4 protein chains.
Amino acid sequence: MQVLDPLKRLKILDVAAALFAAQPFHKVLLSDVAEAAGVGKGTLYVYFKNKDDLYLSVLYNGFCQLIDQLQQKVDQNQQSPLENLQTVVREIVRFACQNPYLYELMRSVPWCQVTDNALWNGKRTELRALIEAIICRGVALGEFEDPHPELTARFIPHLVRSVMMDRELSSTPETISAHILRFACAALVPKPLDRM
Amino acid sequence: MQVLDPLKRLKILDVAAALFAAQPFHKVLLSDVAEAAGVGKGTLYVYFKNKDDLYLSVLYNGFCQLIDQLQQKVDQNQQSPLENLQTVVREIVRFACQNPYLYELMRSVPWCQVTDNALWNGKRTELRALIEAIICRGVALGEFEDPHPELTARFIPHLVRSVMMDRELSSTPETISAHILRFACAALVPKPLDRM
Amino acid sequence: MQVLDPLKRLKILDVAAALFAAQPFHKVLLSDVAEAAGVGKGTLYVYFKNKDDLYLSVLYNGFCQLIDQLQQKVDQNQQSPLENLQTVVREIVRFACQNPYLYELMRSVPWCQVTDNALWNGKRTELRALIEAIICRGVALGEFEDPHPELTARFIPHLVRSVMMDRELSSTPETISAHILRFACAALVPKPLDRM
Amino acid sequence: MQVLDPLKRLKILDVAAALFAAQPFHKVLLSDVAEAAGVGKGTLYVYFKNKDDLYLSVLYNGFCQLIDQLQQKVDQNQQSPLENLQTVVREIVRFACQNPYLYELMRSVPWCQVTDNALWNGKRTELRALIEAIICRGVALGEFEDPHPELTARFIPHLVRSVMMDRELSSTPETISAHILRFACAALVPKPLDRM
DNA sequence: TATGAATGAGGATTCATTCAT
DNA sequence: TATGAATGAATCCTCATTCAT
């Protein structure tokens, strides 16, 4: 869809993200979204097919942002797999702290049946692949040891979420990152003597 | 609330769990719940105050079931913390496999603002406490090593969910339990040489 | 569709017929229909799928009524084809005068795409067939003379409509019937001898 | 209203006639009209006050066209009332075959309450008057016999429409004209002597 | 107690119309 | 003049909830 004013579209996505994450879908009124975005109710329908489409676009947009940021950070500087992993965890935690609502939203498989569901799953896979690639590289270089990198790759984002879910903790991003990393590295980094 | 037919109540909770887990709250119609449970729409209001109450009861019921099963298994036989942890993980995985909808549902922070929200959250805390207690006991006995048992306790249920979420893997409960345990133990069980 | 209270359904159809005929479709508000029928807005949706369905049901209902009345009158008493034709014209005029709105509505092929469109066309055909049968019987008995009974059959209802359309005439039903009959008989009844 | 590009105005009227005739008023979107006419939505408001005005203009335009053609043909050559009637019927049928949508549209009483409704209805009256005049002249000359010329005048256009409405017949304009004329003349032309 | 017909507040969506360009 | 993005009033429709039976 050729979009008229991309900035207006982003503005809408932005305020919608905050609203959708703060309340369940059915409590978010499009009139609230419109008002918060400073546009008319009808304008929402110029940029999005309907409420479901808006919701989905919010999720997709957030996903893309996160992956782009990760990819950029990982590609940017030549780092070891361990450093990469640290970077990824820190970035995810940072993103989750900055966009707690959005990150929580991204948890679930979207229930709206849209035509480009494939596109969607593609992004999901992309994130997993990005993490898995780091682990695999680590295994190849002998830095990591992991019989199931694809499982571990799935764990990482969930570990972040598990901590984010209970906001009353008010742990700092650093504490969270550190604990997750400790957790992940314990499983990945081979030790002089085997255990278990 | 003194209820006349506890079995009918459970039947309703059961089908509601399946429906709530498969779709977001607002797509679950009470008429669907009633039909699936084989009762009249009005009957739902005999057993539950309203839709929010039904939703919350489903969650509460789920936590009670899971915790009861866990507590029973843990108390039952005198075991070491490590064995306890293994038991807990296996039981959670088993529960999640048997009640995939319910377990998936239990993930979320409840957004309904009802009076007995606290009661509800109490159960979630209870589950965490149960796991945390095992870890703390392990630390006390020198079997485990963990600077943040309360964080680790939060991780466990989410690790299970992270694997459950992608059903296409078709991993067996055993595989899942094993990988999660490997992961958790790596972080908890001290090794001859420290790292990090 | 098994209908709950057939009388309520008829009541709704009745007031809806008046409203739909007095104004174009888009000016008829369902809230007006509900109020006029003395029921809640939601009740309309218990008896009809949506606004289009209600509109269509009004038309269909009117059609059925008219045809039933005609069939009854024609079957009732043993009459000659000419007498039958007179009866039919008088009945149509009477119906049109009693239900001017409804009759005007029935003019057009319904534009709502409904599943039982066939059912609909069936009724339309039924009316034509009823009239055509009378003409054909007349031709067979030598009372009428008509190379195209199927065309003539189509004319009759339109002749009525043509007169009904301009209400300011305030001709009596009798005048209208008489003129239409004179018109039709002139074309149908063979003459060496004058008639009427 | 002084209009800059009369051809663009006609183009709009043309496509609007087709759309209005094919669907009820409320299903015709101005965006559809604009697109079909190859102009911008705003342009419609340059040539017409609003949607109602466009609709009315379509009808008015149609009547003007038809009446102009008829008047011209009737005035053109000195003819007997019977010949005039034949000309009129043939011309109406021709017009209806060439502008089936427009003609079908002209059937209805206009429901828009606009100020120049009168102007509009005047044109309809004009058409009736034109036909009535022919019949009256015939009666005056003793060629016709009709107690209610004003009723008969109303019949003619509707007879045409009644045949046009069912396109599956695929009768030629000639067949249609012939049957209508047979019908009309039967009622109008006095006989001891055979007619046509 | 169990029911489901009736309800109407609430919210998504449409589309004629405007106006800055 | 021509445009089409933006608008919001208008209205259809949903669905949780009630209550007479």
Contents of the next structure:
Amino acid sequence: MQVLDPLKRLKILDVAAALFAAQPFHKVLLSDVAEAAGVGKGTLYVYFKNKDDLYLSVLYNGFCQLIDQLQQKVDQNQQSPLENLQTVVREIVRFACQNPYLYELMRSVPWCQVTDNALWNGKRTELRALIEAIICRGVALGEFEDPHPELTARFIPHLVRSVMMDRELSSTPETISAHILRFACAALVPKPLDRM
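Switch from the form predicted in complex with the DNA to the form predicted on its own and give that structure.
Coming up is the bare chain, nothing alongside it.
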């Protein structure tokens, strides 16, 4: 049995990320990835089942970086809950717009076939926990009203997903972010009459 080299896997992922970013998914050939990474095409199959698996692995690494960056920004900044929520929504939308093929894969690749589905679920849980914590802090400070922050924390990423699944979307990331925030704030921010 061949011993897997984590550095070689990371190099393949970095090269693949650059190729997927430079051209559409269908134009990226595994032979191009192998050549750019300085490995044989057969080596790719030691680390990844197929092109979809490679792409999902690239996206998972990007998603992990997104979650880590969000946690740092929210932890390091002494911003209001609303400002933190704005940061989270903008960054999720930015990631979604930079990785539109992820949403196409969600349609076509059964998630039971994804090698590391438990890892994806763990990261999704981290994202929901981060959003829930922001909302709970907003409720504690009186900036938000939400009897079920755990549900709202699920809604926000799914708002992004539902927009990105629309193949005829022509809105900019800024417009998408602003509208999702407007929608969320209409539900979260107490109305003046509610405060009486």
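Remember, predicted model here, so these are calculated numbers, not experimental data. Numbering follows the first chain given and starts at 1. If you superpose the two forms and keep the largest set of C-alpha atoms that fall within 1.5 Å, you have the rigid core.
Q: Between the two rigid parts that describe the motion between the two forms, do V39 and Q71 belong to the same one?
A: Two-body split between the two forms; V39 and Q71 on opposite sides.
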